[in-house]
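Only one chain is given next, in structure tokens, and it is the form predicted on its own.
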Amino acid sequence: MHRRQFLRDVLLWSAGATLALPRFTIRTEALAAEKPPPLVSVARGADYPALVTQVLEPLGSMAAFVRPGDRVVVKPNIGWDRSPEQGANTHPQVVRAVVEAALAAGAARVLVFDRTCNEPRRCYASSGIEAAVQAIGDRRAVIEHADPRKFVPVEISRGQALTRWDIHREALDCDCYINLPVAKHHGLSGLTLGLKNAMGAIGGNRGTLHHDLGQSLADLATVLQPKLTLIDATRILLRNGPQGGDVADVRRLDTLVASADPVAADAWATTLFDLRPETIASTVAAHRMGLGEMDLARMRVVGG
């Protein structure tokens, strides 16, 4: 009920029908009751379209997340003017396969976007993601640059470091939000995984969040809630992230990690870097807020 009211508020604010900021409120006990089970699926292989199908099967396939007629947002990392071999962005073949899976499940529209760090046109082209989505040849698959007019100011009622921020409207009001980050080193946060990928769905001066980045990302996760987190670890950037550039810093793993629990997905993916979940501040903060599981022993891992 709270989310339905929140989405109505988002639409009213976007239409200029109200000056009141959208505010997403949810009781802590309700959040705990609705938390998805900590099932993490891991798949490995060099055929990336087949790999996407394989990693989703234990979770019930894409049909468990996308229903016929749904408006879907697929949010990859397209932040950098880098090629797929450099490991700074989500691999274009993975993005295409996820979009095609959503279309096959009956999505009425699949939007792909990111608020990039480098110049948007170069990022979309160099990453290969723009061409990959366009090559699908289905008008329901749409890739566009992050339009500043689509960012909506939202009050974050449970926020500790953040109590208000501008968030992309379609990431909020879509029927299914799919988080599709790349796994890589990050000079400030240690790693950038699913929770960190939210930075590409928000407006404003993102640099100011770095003061308390882990808690800020957890605060955003109370509002920006993916139904599915699928982490691209086909190539992981081990050093000099998030931008990278030297292919010597990249390790090819041909691995995907998927879960309905965004914290569990991040926690398990941390082990690919020989790290523990408790070393990543955003994972710890999100777990502490009841947004998901970080204890590896409490997860059911399939294929790992």
Contents of the next structure:
Amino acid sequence: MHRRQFLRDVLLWSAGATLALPRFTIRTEALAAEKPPPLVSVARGADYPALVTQVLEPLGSMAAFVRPGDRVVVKPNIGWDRSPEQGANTHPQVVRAVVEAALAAGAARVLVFDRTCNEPRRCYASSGIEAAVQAIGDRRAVIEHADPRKFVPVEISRGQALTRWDIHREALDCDCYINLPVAKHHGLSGLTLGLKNAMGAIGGNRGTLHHDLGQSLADLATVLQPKLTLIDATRILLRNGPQGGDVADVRRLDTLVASADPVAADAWATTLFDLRPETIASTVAAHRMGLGEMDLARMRVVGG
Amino acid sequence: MAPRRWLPGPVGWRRLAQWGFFVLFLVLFVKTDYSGVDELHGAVNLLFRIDPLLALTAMLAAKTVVVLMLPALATVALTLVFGRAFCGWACPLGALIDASRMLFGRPGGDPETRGRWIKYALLLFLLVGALFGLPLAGYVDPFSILVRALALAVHPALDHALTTLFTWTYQHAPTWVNQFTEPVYALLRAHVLPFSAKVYALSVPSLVLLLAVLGLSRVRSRFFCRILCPLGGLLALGSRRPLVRLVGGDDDCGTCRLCRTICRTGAIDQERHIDPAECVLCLDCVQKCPRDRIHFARASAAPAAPPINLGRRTVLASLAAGALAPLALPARPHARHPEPYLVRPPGALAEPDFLGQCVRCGECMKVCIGNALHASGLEAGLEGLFTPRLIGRIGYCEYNCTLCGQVCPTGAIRRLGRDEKHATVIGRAHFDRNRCLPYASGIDCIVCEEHCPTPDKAIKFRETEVVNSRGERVSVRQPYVVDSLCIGCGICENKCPLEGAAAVLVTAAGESRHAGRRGWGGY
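Could the form predicted in complex with its partner chain be given as well, to go with the form predicted on its own?
Now the full complex is given, and it begins with the chain already shown.
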């Protein structure tokens, strides 16, 4: 939908003839259309701590997202009982560097968590992320397991497939939510990137989201909005995702992708797999709902 | 005694030992859990490995020396020296029975001697039964009764109660309360409670069994220990001539028979002779004797233990029952058609060996991080009660986890390395296409495929065009199982998002432990 159609809709609406129109949908799409082209930053290199700094620089570095005193949530993918080499979880060095950057920007507290698919303790240990966060040795950096008590029911007023779901309280009401997924293959959705990473911040019987996965993820993205999406593509899993297990299925790219626009980050990261953004249902659905840009030609890509 | 007032008396020392061993036992019990590394060090299996009853029955069943159970010799040695000191000083169930005496309203002793023979008859029956293929020791062994009840009922119930409390404070109490309660809860979570909420099949029956054992103390003090406990019976056999024993009063005591009245196991007779086979060295009599007459002495200084009141007929009947009862087992249907949904843990021995070695302690269920292992009901026959089975809908076998084999005290579940575990087939999954959404309704799903842990996924999918429930032509991904890759971990069944029964189910078909046994008795 474009601006012209939006104006037409507004005219109809203001004429009072179409009060039943799904007006949230119209407004957000219109807002998306008016936004300046999103900035997508891409960085390549084998020194991951330096790479995090490098990829954030064009976006104004971490200070653009985290202000002193902020309560920050960093949500990596710790879904699987796999080692960093197997590429199923966010790389621990990347997680550590992002948490350190948030601390350096003055965060009062940085919470790291994921609601895992395999046994949580095994995932936290095998992924190396628990040890990496603890190694920072800063009391403000906290890694904890998803606490069932912290998932609260949320009305998703703009939701089409999901209208209500349990979501992690701190992920919702923190000052800065940083989405830190790993890019990898996924049987049902093709790829799992930033939007799919929201699965680890929600409660309930998550499997049912698979019945309309693309739309469900877009619906979640209307309420769970990261200020920053940083996609870990240091290793990408090409087959047998999302948990892999065979290093032969992993390609090492030493790449990070970052953007304030969650849809744009996903869309650009799709190209790392030689795929078009249109092939990923969640990207398409989120773009249609006005949550971000998916047209590669309408992004400013730095470092790509 | 005045200069030694700061030291505990004899009973004090014994109580201290009981508390000490009980706390040690609880620590080991709580430590029987994933600790952040694959290898577990120190688990409550230690307790079972010093149990000579279970060592004997396991070895009789296996007809070989089970090396894992050799530490039981230490208990035997202790018994040969001190008699049944183990029962009075170390046994955690004995400690619990002593501690709960007040609760059941009958403190003090009871000199009644009737029924003592039962533990010997039971012991004979169990030993012969184990040899001939009817393993029942785990149902009456004190450690099995205790650990099973703690693992399946008490620990999860404690977790549920405390979590309910701390959820309430978290959601409703003001912040200043939470500043206190949340760290307490975190501490409990980290060191006392199970990592996550657990549920267990047969949790209530296992608890009732323990409570029954404790409750019997109302009938007679230490009822279980003096009449039923077959481990006590075995240790009693070894205590007939201990090197060191208690010697009681004599005719000089006049009419005083305080020792006899207060003896909790009824080990002291009219003549104040202390029967070393019944005495658990609780030392109540030593402390309470008004004339300090009761003391330790070398065996030669005391009269021999009275004969066991066990008639030849009883002995023969016990032996015959143990030898003949197993004959009925092959007449049951599952000798030919084993329960297909009875999925055993990875590393479990072939079924008859497994049943023979398993001591029904519930440790594997306690340690199972997926909450996958549960006590069987009658699926494996009456003698299979409380043996572990995987219930996929409740939990799944974690791909990289090998803990159950590490805690199994007897090796009924073998210890597996990670690679060996990955190659161990405990069953196979199959789809119920009448319920599976991509087949039944033309709706995308394949959560099973997403979670399938083998690096080359055992669940794959085909992109197929179907007519969905609304009559539209749609393209969906339909899952299927590659049998040669599936190891039966059950994560597919566990994560299947359908309500109620899963659309992908695991049966014991193809399990590795019976790979070479086709054509034998249905296996």
